[in-house]
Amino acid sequence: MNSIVIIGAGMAGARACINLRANGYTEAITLLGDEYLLPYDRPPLSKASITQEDEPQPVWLMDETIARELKVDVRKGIAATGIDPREKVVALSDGSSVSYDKLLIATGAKPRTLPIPGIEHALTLRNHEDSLALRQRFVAGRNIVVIGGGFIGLELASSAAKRGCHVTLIEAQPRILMRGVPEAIAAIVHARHEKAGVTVLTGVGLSHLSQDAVHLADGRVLPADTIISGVGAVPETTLAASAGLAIDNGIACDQHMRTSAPDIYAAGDCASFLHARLANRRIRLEAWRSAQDQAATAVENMLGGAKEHITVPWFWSDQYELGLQIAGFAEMGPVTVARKPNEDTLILFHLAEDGTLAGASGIGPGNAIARDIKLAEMMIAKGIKPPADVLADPGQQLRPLIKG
């Protein structure tokens, strides 16, 4: 009988067991996951799970009725602890072992650790169980020092400012959202946690961490009953190099999100994979609808197919009422043009030098840019060179410029 194993049960696990049914497998699935939990959504642990009143709930992206409909064999809590390609087997914590005809590793990433003495005393977050902690922590008065000044630490920062707390945000950069964020739109966010009472300190060292306190490279101490460490993740490729699997900033996959091993896929924030917009360029994308992208492609291929991954990415995050939109490739744009809606909002158009849009950034309140990074990521996928002026003025509108 044919089998697949799925390792990891985050996004890209949840979305790859619906397609896999979606696309007429009838056969049997396994999902692997280390959490004593159906697979949930990740993006409100820095947000609504630690901000609302009432006490949070995973969102699941499958419970037990959708898991039952689907005939997924979730094993929660059995994590998988070795794979033998040659043999096709998956060794688990329990001592037991599951074979697979085709395997989808999906294992995720892991907050990145800082090379600073104490750093154990900083807290991460990573799972609903850190959220949890996280809340409790957060009390009116408190001293909330965050270390890391891109997407996660900055929610954090915003939700611990929500609850009253006294929050001091630690960027070792010059700026905040250094990656992958255009200045004038780091400088909207910026000055948007001040407004909230928050202390950003930017280009800032770090000496130490102590039980209560961060100690800085200049020497002044920064009292906190809190410490977090939100420098970024790491992709987890722990299980996918001790198989022999090629590892290259996350584990190598090809265009079609297969890696180095016969009948071994992998999809998420832990694969890294050659984009074909890009001349093949390697590139490993954190984010949540990247995630459900990339498992649509490998369950295609996995299936017999033959599909390259050629989706533009598209991100976003909330920043209190403020919501920041990304779509595409914005450092592949050497050419910005800026349209400004109105004084609250503002988008950003990156244009190759041959003039075709390479990426979109907006920020707003609430999704009052959705609407035309949406448009912009459709003119990104079909290569379009837009006219600036049309982009740059407010009142035309930028449907028109979507060719078939």
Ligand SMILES: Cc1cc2nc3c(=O)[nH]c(=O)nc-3n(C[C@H](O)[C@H](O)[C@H](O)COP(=O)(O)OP(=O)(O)OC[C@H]3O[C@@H](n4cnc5c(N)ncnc54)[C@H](O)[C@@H]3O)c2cc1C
The other form holds:
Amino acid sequence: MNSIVIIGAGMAGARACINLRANGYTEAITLLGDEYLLPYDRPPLSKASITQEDEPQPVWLMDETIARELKVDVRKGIAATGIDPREKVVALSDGSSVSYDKLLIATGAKPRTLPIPGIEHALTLRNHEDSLALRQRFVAGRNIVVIGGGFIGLELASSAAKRGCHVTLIEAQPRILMRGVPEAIAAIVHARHEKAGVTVLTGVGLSHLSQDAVHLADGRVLPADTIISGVGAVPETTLAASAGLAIDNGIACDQHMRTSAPDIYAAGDCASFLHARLANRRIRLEAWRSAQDQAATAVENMLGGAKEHITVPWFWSDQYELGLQIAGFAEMGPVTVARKPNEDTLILFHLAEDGTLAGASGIGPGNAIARDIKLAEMMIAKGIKPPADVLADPGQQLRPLIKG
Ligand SMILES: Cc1cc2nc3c(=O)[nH]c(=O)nc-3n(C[C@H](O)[C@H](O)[C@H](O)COP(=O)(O)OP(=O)(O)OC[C@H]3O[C@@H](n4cnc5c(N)ncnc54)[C@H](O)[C@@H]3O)c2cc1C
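Next, report the structure of the form predicted together with this ligand; the form predicted on its own has already been given.
All chains and molecules follow, beginning with the one already shown.
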């Protein structure tokens, strides 16, 4: 094999380059990125990049020195415009093309667009430029309306409130964080936003947007200097679909992160895959560590391995002083056990009917819950059935449970 091409210079793309070299691959790597920057980290874009005093710089995942050391041919500002899976060639936006022996598609996701009149008045957040644009608009005293009570919307509401803006967050569902976050934890987040002065409106429909206002379905009008739409993301599958690859809530991969086309793999937010821990149910994750883990699996298999992608998903969000973390598959655990180490910290363990730990979710100041969630993640990975009374008792250590 003498050429590996990676489309998408984000977390999965950068991690793939690093892992290829770490796994001993010495031949050509081409990394194609349609942004004009080297790969950088996205989580700070809704957090520190907005709240910090100094002008934010991208947090590089691969800077010039590392790219040189790894001998990666990074093509910045170059989009892949077509894939010919039969000829094994990728067409590029500058009119040239590049051949591959193995191809990794890591094109990420893009903000979902709300189908309402006037949506062009709303800003979205996905990249460094978007974050700079929002930061400029988050001036103390201004009215910011955030549409969407998911992670990005809530983190932006928190960042705008920290900068002294008047923030209103609207959510169509009956509560914030409906997807994947237990109600008790969402309630703590909700209360913290209200304490910071954010007006959180749930169960609210939209009529339309105008340049300086959000018009609700019930006739209310919310004045807005800036409107942000944070209603989730959709996988970037355009290229893969036009190359004839199977698409199913993302680029459809098997357990090995292989797509439906020979020698083409996918990883990160753009990819869905069959998860062995979920009886091979197809899932797609939008999470920083999942993008890295999937890239690692794809690389191992591109180099001849046969590794199944079975890692336990893990996600975090920071809002105000609160750290929220989720590990595993809460929906697989109908039995919930609460652990409350103190007034402002809560961990919920989600047990399957047979007592196996399926998921854990926690919230608390700073890193308060990090260790217990990490231990929960290890128990989930090992398929451990922890005693509920130990989980519920903050006086008892969780570490001994890992031994099973
Ligand atoms: C604002 C924000 C905050 C986040 N916060 C958290 C958090 O707190 N915790 C957490 O776990 N996760 C968080 N995430 C999610 C995490 O950042 C993503 O899951 C991760 O970036 C996914 O990596 P990726 O490589 O799949 O995609 P991306 O990082 O999106 O990279 C994909 C790259 O491919 C490029 N591309 C697309 N199409 C083409 C093409 N045809 N040719 C060339 N290049 C192309 C894109 O422009 C992009 O640069 C956050 C995401 C955002 C946007």
